[in-house]
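Only one chain comes next, encoded as structure tokens, the form predicted alone.
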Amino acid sequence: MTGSAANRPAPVAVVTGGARRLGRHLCEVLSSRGYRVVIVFRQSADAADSLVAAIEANGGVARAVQADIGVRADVQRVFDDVAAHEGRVDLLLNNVGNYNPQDVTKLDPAVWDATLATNLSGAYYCCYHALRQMPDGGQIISIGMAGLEGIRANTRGADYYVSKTGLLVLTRALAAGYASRRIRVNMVSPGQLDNSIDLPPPDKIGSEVPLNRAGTMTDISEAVSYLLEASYVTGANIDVAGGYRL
């Protein structure tokens, strides 16, 4: 290792919804790749603290920050804190996502507002602040949902589907807008994961997923890892879904 490489600070990753489930796994993967990880959580303080401890036990660097991503002032506070402690954002991973599926004929406006605030407006707030601390060549990766390339009726979870479709449009707009700075902006879209709340039983999943199995968190992190290295890919949405919603 050259002297300049040895003295170069580790890149900083900010991961929203990072304390549990997929977010936790992605934080661990990013740490293993040499990132200093800022774990943003809303309510799961114990899980966030245990993740910090686990990363540090494996030789990594991490800390946790509490915030409600759907609240603009909370997001600004998080990134002010990052500016004071880490001084930069090399990777923003928009992982947080409200999913409380209701039939569209019974969808409460309060649920609609909460979903859009967190999944779309909150993601934009994070992008807005992260980009002001991001050096040229940085990255934003957002977690979407499979099937966004084809607009279709989805009567269950319409608020979630609308929010993630909007996030794809935002992803592509930012990719084009920040290309001159070599900032790449992409999306990874899972389908039916093995911890999904509406996963079909094993003997039924083949009717929805052509590859006949649920996805795993490793399937998603492999796509994220690909994008981290894919220097000529921006504005892309990668369905990691086994053919779900083709």
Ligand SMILES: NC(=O)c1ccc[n+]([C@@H]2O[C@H](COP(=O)([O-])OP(=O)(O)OC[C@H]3O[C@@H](n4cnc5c(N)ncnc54)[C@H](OP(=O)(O)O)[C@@H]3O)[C@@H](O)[C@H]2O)c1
Contents of the next structure:
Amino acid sequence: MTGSAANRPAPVAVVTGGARRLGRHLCEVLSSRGYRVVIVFRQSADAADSLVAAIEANGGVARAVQADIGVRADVQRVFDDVAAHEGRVDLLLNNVGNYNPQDVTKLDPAVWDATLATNLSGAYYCCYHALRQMPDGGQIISIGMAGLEGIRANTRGADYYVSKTGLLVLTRALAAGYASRRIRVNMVSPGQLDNSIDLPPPDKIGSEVPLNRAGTMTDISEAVSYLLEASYVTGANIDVAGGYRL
Ligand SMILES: NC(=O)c1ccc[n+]([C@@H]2O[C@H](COP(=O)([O-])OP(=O)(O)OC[C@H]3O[C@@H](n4cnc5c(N)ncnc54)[C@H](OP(=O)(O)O)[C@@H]3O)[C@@H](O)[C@H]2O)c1
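Having seen the form predicted alone, please provide the structure of the form predicted in complex with the ligand.
Following is the full complex, with the preceding chain placed first.
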């Protein structure tokens, strides 16, 4: 490492929903790639603390912040806190995405409001505040579930697919709007991960997923790792789904 690189502070990643499952894995990968990680959790304080301890045990730097990202004041507080402690955001990883599927003929307006508030408005609040302390060349990656499901009629989980399709529209708009600052904004869309509540049994998965297996967290983190280095890619939605959307 050259002297100037050695003196450069480690980049800062803010990961929403980072304490458990996919978000936790992505925090660990980002730490192994040299990021200082700010883990945003809502209820899983113990899991967040254990992740901070695990990252520190591996020589990384992390801390956890509690917030409901669907609440604007909470998100403002998180990023004020990041400004005070880390002083910058090099990467925002919007990982939160709640999926409580109901049939569209019975979809409760309260469920609709909660899904849109968290998955879409919450992601926008995070983008808004992160971008204000992001240096030129920073980036935003959102975890989606976006493709034709948002357009093709789907009676189950309409609120979720509307939120993820909206997040893709936001991703593309922000990519265009911030390109002059070399800030790249992209999405990675899994299909059926191996921890999905909708996962078909192994002998049936081929009828939903042409590559005949569920996705793994590593499949997703490989796409995120690609985007971290892909300096000519912005406004993209990388489908990491084994052909689920074909
Ligand atoms: N799993 C899949 O098969 C699959 C498939 C396609 C796409 N995805 C997408 O991949 C991402 C991660 O999926 P996952 O299954 O790992 O997620 P998950 O377990 O459903 O949720 C991840 C975390 O989100 C946090 N969270 C939820 N609402 C929040 C809020 N209002 N404010 C702050 N944090 C909140 C929760 O934190 P606490 O525990 O701290 O409350 C939870 O641990 C999501 O965007 C999802 O849509 C997943």
